[in-house]
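Form predicted alone, single chain, as structure tokens, below.
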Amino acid sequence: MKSSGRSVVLDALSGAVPARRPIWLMRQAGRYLPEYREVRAGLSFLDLVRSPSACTEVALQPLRRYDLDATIVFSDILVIPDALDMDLSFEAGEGPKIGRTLLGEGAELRWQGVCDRLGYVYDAVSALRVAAPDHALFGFAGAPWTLYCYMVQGGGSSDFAKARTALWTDPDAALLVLDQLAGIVVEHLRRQHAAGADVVQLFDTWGGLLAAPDYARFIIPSLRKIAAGLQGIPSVLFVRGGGHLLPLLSDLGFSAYSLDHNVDVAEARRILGRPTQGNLDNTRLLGPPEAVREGVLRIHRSLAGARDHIWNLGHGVLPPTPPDSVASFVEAIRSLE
């Protein structure tokens, strides 16, 4: 009898030996799939995110195509700033925009009852739990620092210079906001777990922008608060570009750590002492199948027989990715001895 994806993912996160190598992909539901584009044709991105039925449909699409072990609720890290009434919008080709920034005029935010305004996320988790009972279900949230970056900057950026400057300009105010966000993130993730998520993942997409001493001073306290608030819930922390931060992350208490493609898996596992996830360069899926297989074999060798690794990418599936490349990725892993 084939083990469920749910069981193999949870076994890997507990440090046990799963019956097979668990696989899923960040952004596995998205623009690279034609069926996703069909759903999006009639909806804005925020309309999609706020529709539990549409979210469930797009989350199921990759499960119909590929032999994956997990699904993830279709949502966005910026639903928290949206619930804070920060005037969030998504403009085609430009990414997210926040009209009311933390440092702008009228920056008083609705800190109370934020998660009460995010019921559509928990409804989407519940619907996906029913629709995919045999798959591990991931909930997720943006980490406080990554949320802070957008909330100060007002949108996407390559360096988030305004947000970093704000740390030095008024460190006490920054620490207060990061702590407030940590409390909201804990509640948001716990509610997703209560709605049916087996695992919750925290995305610190812009963590790697900070030097280790600054990350230790400003960010680690909020991550400790979140990890403490998630005790008893399987959890994964992803710090993009955070290879230099691994020694700071090792004792936080998350169940596992997701690795970007710049990190050596063997060295990261030695430092962290926990199960791992990810690591394949997502641009390999833009190349030929041989490039995908080469990347998979490199990680396989670095794991040196360890089975408590969840196969995934170092970041999300890129929009130009051919669907057949995702199939090549899954097949390469399934064919490992």
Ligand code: CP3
The other form holds:
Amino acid sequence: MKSSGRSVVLDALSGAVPARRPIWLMRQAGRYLPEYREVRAGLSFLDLVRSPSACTEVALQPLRRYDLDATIVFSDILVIPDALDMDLSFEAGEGPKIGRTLLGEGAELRWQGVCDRLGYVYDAVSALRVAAPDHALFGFAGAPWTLYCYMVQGGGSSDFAKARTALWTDPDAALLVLDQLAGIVVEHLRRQHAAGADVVQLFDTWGGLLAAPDYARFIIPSLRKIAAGLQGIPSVLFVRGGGHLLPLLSDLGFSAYSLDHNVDVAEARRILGRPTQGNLDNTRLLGPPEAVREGVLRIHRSLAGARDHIWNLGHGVLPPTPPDSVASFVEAIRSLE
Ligand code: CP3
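What would the structure be for the form predicted in complex with the ligand, rather than the form predicted alone?
Time for the whole complex; same chain goes first.
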């Protein structure tokens, strides 16, 4: 009998040898696919995220094209600030904007009952569970620090200087908000698990902006709280740009760690002592198939025969990626010895 994507992903996460190499890609649903752009032509991003049936359709699109083992609920990390009434919008080509920032005037946040206002996410998880019963289903959330970055900054930024400054200006207030966010994140992930997610992934996309001692002081407490709140639920932590932070992450209690492309897989596995996920440079998919294959072979050599690894990119699929490159990526992995 052919093993399911569910079983190979869960086996790898538990440190066992899966029957084949588990594969999925961050942002595997998205603008690089013409069929996604077609759905988006009739629907704003936020309306798409709030429609469980449309979310299911776009999450299934990559599964129809490629031999993938996992699917991830189509949603966004910024649904939490949205449910906090922070006036979230996405301008075409500009990325997210938050109108009422955490430090702005009059930002009276509705901390109570946030997850009760996110029922559409749990509905999207249950609908995808039914539609993709044999794929491992990932739920996800932004890590408290990455959410804090957007909530203080008011949108995207290359350095999130305002958010980082807020740590130094009022450390106690920052710690309090990060702790409050950790509580919400635990509830949001647990509800996704209850709705049918097999695994939950926490995205600390901006973790790498902080020095290790500052990450230890400000961020590790909220990650510990989340890991403790997720006991019994398979979990993956992704800290982008976090190569220098790996020694702080190893004993947190997540099942596995997702690595960006700057981290050496062998070294990360030595430090973490846990299953890994990743970490092909996503721009290799903008190059020729040989560049994809070469990157896959390098990761394969770094793994040195270890099989508790989930194949993925180091960050999400970029919008200009040719759909055939994703096929080359899957093919290169499936043809490994
Ligand atoms: O397939 C999947 O991976 C699931 C969907 C998913 C989205 N966002 C959909 C999305 C996931 C896992 C996310 C996480 C997310 N969102 C993160 C953490 C992971 C990462 O990529 O670093 C962050 C920082 C965000 C915040 C966010 N959402 C930004 C900065 C943007 C704009 C940038 C961009 O790519 O346009 C978004 C919008 C967004 N979220 C899109 C998608 C498919 C593009 C929206 C569109 O169709 O126009």
